[in-house]
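Below, in structure tokens: the form predicted alone, a single chain.
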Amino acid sequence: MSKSSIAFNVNRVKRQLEVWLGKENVSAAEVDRICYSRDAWPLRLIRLGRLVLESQPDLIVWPQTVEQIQKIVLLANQERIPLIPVSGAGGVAGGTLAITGGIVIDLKKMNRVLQFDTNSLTVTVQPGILGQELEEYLQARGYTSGHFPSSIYSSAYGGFAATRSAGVLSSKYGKIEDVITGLEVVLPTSELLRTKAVPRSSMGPDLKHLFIGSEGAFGIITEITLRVAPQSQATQFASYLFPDLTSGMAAVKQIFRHDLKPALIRLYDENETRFVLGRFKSPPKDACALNLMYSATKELVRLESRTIKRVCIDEGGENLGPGPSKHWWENRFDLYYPSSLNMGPGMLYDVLDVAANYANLEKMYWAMREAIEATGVSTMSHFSHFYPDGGNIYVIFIGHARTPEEVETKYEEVWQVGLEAAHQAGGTLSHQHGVGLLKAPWMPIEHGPSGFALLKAIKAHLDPNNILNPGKLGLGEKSTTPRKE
């Protein structure tokens, strides 16, 4: 068994859990414990690649009812056992790692659609339903979730809610916090909280937002009600090439100032432009590509495409037609299923996802790029989520080091200088990938002394025994990278 920070009688607890859940839904097998010792955090994958086994859970359980979860939480409080909720484990920041041992609560068997209300355009689901599973359910009935993260085939709605995720069509459909209307949550005391699934309420603070983005540290989400939309009548793609990043950014701002919301807006820097346009065109040195997708009624698609074409041409854009954008949409999962990165020994890679308003966005991009490339790695970037007042940046870095130890040192250096540059430029240090362990040390900097103290006070009040996902969000004693065993 892995060493837990708080000793408990694993065999006795296992027997009790088997009574409640059935033997088939409780495991202490080494193969399961190893499998559940990772998510999709590249640093953890780099370590696994050289057979460095880090902290593992002591037990994994697969509950099927809310009542079972409540019993598990009660037992965990009595025994002071850490609980780590998981619903897909597709995160990239170590948010579901059992750094103190304990019990992983895998919600994959709670994956049903509970209610579909076509009158109100809402759907209520359990947290273990995969993004693609819900999308196929809705599309078969003429609707869509509009939520398309790159991990849609391997991540679930519990994780979407817990990390405040975003999908590639968020300009039209919004982020996860925009579409969640109600939650059911098992609190760390085992009490059940249900927020009303209503369009809006002015009855004090909206409690559901206490748990959206809490990464399982404040409660275990067991039910989610979401807004959905009818499938669009028409879809059209467009691509433009701008002389430089500044002119491309100007076009994006004008799109929003014309009160238009294309489903897809992706602006690439010159490095990633060469990557995405390789099969279509050899772009000039500083040129930046913009991919667009319109998805609405036929009339609105015609209006959006005509107006945005004029905006892009006025800002110096060259019309490339639908090809690059359509090709990206149809092949957008190729890097993920299976991964075509094919990183060999000595390679390091990851993505920094940050956001800022337009006053700081381009400045932040250049500051991060300069700081990261000064470490000796290469970058390419795109801006894939925009708002009327700003947007996000995906800074992708790829590098090489001579030894496995140097890979980790370089990886941590890149994150340190990249996030510091983003912070100094006035940006937020995570747009959609959450905090987990990777960004936990930055939480006091992000929120400031008063804000972080308030988060710690909320955690202490809700979870006095610190059993729920300890160490995540920078809360609790364990807020650094996982220990090596």
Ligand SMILES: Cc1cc2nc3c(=O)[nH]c(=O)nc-3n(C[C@H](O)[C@H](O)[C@H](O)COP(=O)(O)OP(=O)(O)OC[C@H]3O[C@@H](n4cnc5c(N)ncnc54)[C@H](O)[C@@H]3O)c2cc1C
The other form holds:
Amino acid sequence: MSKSSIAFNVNRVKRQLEVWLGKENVSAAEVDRICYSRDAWPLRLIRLGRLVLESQPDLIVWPQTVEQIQKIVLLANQERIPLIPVSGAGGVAGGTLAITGGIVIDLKKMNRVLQFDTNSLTVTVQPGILGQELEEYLQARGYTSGHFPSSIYSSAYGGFAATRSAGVLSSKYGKIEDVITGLEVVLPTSELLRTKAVPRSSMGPDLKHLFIGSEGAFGIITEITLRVAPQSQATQFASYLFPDLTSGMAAVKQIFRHDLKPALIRLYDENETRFVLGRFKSPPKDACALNLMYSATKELVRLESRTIKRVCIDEGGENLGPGPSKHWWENRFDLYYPSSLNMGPGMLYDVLDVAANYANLEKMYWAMREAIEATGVSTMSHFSHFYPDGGNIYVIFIGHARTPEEVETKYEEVWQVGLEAAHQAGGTLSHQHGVGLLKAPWMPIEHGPSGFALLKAIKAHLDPNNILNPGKLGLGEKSTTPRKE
Amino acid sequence: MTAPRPQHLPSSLDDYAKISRLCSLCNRMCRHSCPTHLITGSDACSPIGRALIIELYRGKKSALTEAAVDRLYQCNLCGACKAWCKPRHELPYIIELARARVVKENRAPMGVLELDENVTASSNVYGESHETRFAKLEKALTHTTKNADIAYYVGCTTAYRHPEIAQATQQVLLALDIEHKFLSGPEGEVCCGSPLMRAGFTKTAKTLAEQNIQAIVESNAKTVLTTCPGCARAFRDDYPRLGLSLPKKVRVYHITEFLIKHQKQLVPMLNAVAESAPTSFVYHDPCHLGRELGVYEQPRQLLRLIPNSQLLEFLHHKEYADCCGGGGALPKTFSVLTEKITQRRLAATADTSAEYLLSACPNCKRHFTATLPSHGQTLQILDIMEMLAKVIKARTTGR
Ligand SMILES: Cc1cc2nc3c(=O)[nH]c(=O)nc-3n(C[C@H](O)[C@H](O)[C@H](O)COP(=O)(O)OP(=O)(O)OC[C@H]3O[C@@H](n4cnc5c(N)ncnc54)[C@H](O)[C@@H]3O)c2cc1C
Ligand code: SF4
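Would you generate the structure of this protein in the form predicted in complex with this ligand, following the form predicted alone above?
Now the complete complex, all chains and molecules, led by this one.
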């Protein structure tokens, strides 16, 4: 019998699934279930580092066709079994944790490019294709997805769509919701829904947006059509150092007001500036670095480079040349490898990713920093996605506590005070990382009583048996912490 | 760039606790390069999953169940993960140590037990009679020189399955007037032990290492050549790890490392007849030769010497090359997985539109040729030595 809080006959269901999918595509083995009890949520990793076993699914399946998924969904409805869609399992909010047991549907065997339309510049893919896999496919043909999240190695397009992800070159290429033109979704009651892959439509609300960001709670995304772009003709890096955050932010605003959208635009706070400039320069107190990358036609790169240089110098920026920005680009994954620094015993770390209008952005930064640092952890932050009207903040925190219990208490406290400060400052509580379990309790606060009630009503309508990813997005399940085995 | 090779690595799993722990918590930064993960789609069947299985075992949270042992043996130890790992974690080596623990606990899968039995009984991985090791090379033996300083260590796969590689190697050596001998006597070469090291049978590997070292010492050879990167790695890396070594004066080379020193003499020999049709080949980096021994350039330099030819590259090449599927004793335990990995690499060959797929390893050739028919591709698969011998022969015979 499964240890899940939702009881079902695992052996019987397994046998049925094996008939449909083949034995090699179904597993109930303990080691497999443990390996699927984590995504990249730092709290789960902190616990796993202590070998805390929790949130294991009862079964894992690897479907290869949409029909197989539909059959699984029907069966899950009949037997009331939770289903958790997984694409890359590189999410950072616990979105794939099986808090009530159930079946993980790992989509990695559905990783093909279905169609590449070089006339319309769109590509249609299955959800399990990793960011890197699609990028290699496109680059070999002279194109690019333009979607470069730092999880390009670990995350897949199903997950990108389901969490509204944003790549580091998003100011030029757009976020995932800007490039998705069409979706195919298996609904929680097993019907197939396809939205037309068209540039735009005004036939009422655009249904694909109900599923982009729905984190597996509203349906299983089985096909995605995306805009792609030709590879850029020219690329150039630039870095500037501003006396303080305000002047750096002023330069960013001016860049957007000049109608320019450099592919990369990252403004660092004073703490991260020291880290980013490293061997290049020891910056004065309060100074903030801005890293830029221009990637376009030669003419446009020249224009961006010239105009932005003038804007930055006008705002008090010092030209540091291309070095720091290029260095960052070439080493941008370094921070994401495991190290004793953040994974050592007693360590706690994570990232708060929030966003606000320019009117609130700086205020929000200071309020969050003050609140978070008051808990005794250190922070460093950057602003890495900008818009004409505002931007995000990526607050990295790292700290230490004496006992595992204190680690978790402090971790929760940081999130509590950090998100509270962001909310009070008028920001959204996630710009790109999504909700999962981590931010589930904040959903009513983010959306307000009527907004959240609407989301709950949509969930109840789409998923009457509460099969799909219960507990994520704060919907369908009370428990918001990982399940103890 | 290859990582500096660690010498005399500590041999206990616990000595590596820090690395296996960190890998088990990794943001899956190398998973996309793991061929076994890409085929199975399973997170347990990935570098991160295997590290977690090792951690669970070390932390006494989970026993070495059948599934855990399977996941450990589903690794083909190709080392692709290392190329993507910024901190350069030697995870494949840790997996080997875990396998040694599996063997110690008598939980090794059937396929690898058979490997150990074969080698123990007949000194070769195929379980064939040791007396017939050089049976397919009898003619070649007649061209050897008893007192030569150079010994060509042939290895099991070349001797029993691909003698044509040894014959081609000899043709090139003879064309260069390089005197050489085989370690063919009754006390001559035995399996190098590499497959056993990979599978966790360190004890058997050590016995073989001692026999080979003795054979080399008694032969008085100063240079040992191999055409098998696994054998070269065994002599250079595994034997020191087992606390054994060849005498200091003896140098072991993969044939491509050796031949590149003779490139001046090779140039005129490779100058194929003028009317020969242009050829294109893609070179597949064997995992042991590339990622383990850092030999990427020498085979390419040799191939570039062939006139009227085009050396093509896979998208994933050199340090990032995908495995042929035959590594880590995988074919012994999970042959279907092996075949699918081989098919993947063959499919990537089609993207290059090369006429020839060349490797510098008899095992790669074995897996590519075995899988090609089911893949339905028209492609010629040769070892680099066969290609060189073919061109030299065309020059001398005018064809
Ligand atoms: C090293 C690292 C760097 C990161 N950098 C970035 C970054 O730069 N930008 C950014 O936006 N994010 C980043 N993230 C976060 C993460 O990569 C994104 O949230 C990503 O979109 C998750 O994709 P995935 O395939 O890993 O999803 P998963 O973890 O598999 O799933 C995430 C959620 O989506 C649901 N889901 C997955 N597939 C489907 C599907 N087919 N249908 C329906 N629901 C589905 C799951 O149930 C879960 O709730 C980073 C994460 C890591 C580990
Ligand atoms: S080898 Fe490196 S990249 Fe791979 S799991 Fe370990 S730390 Fe991560």
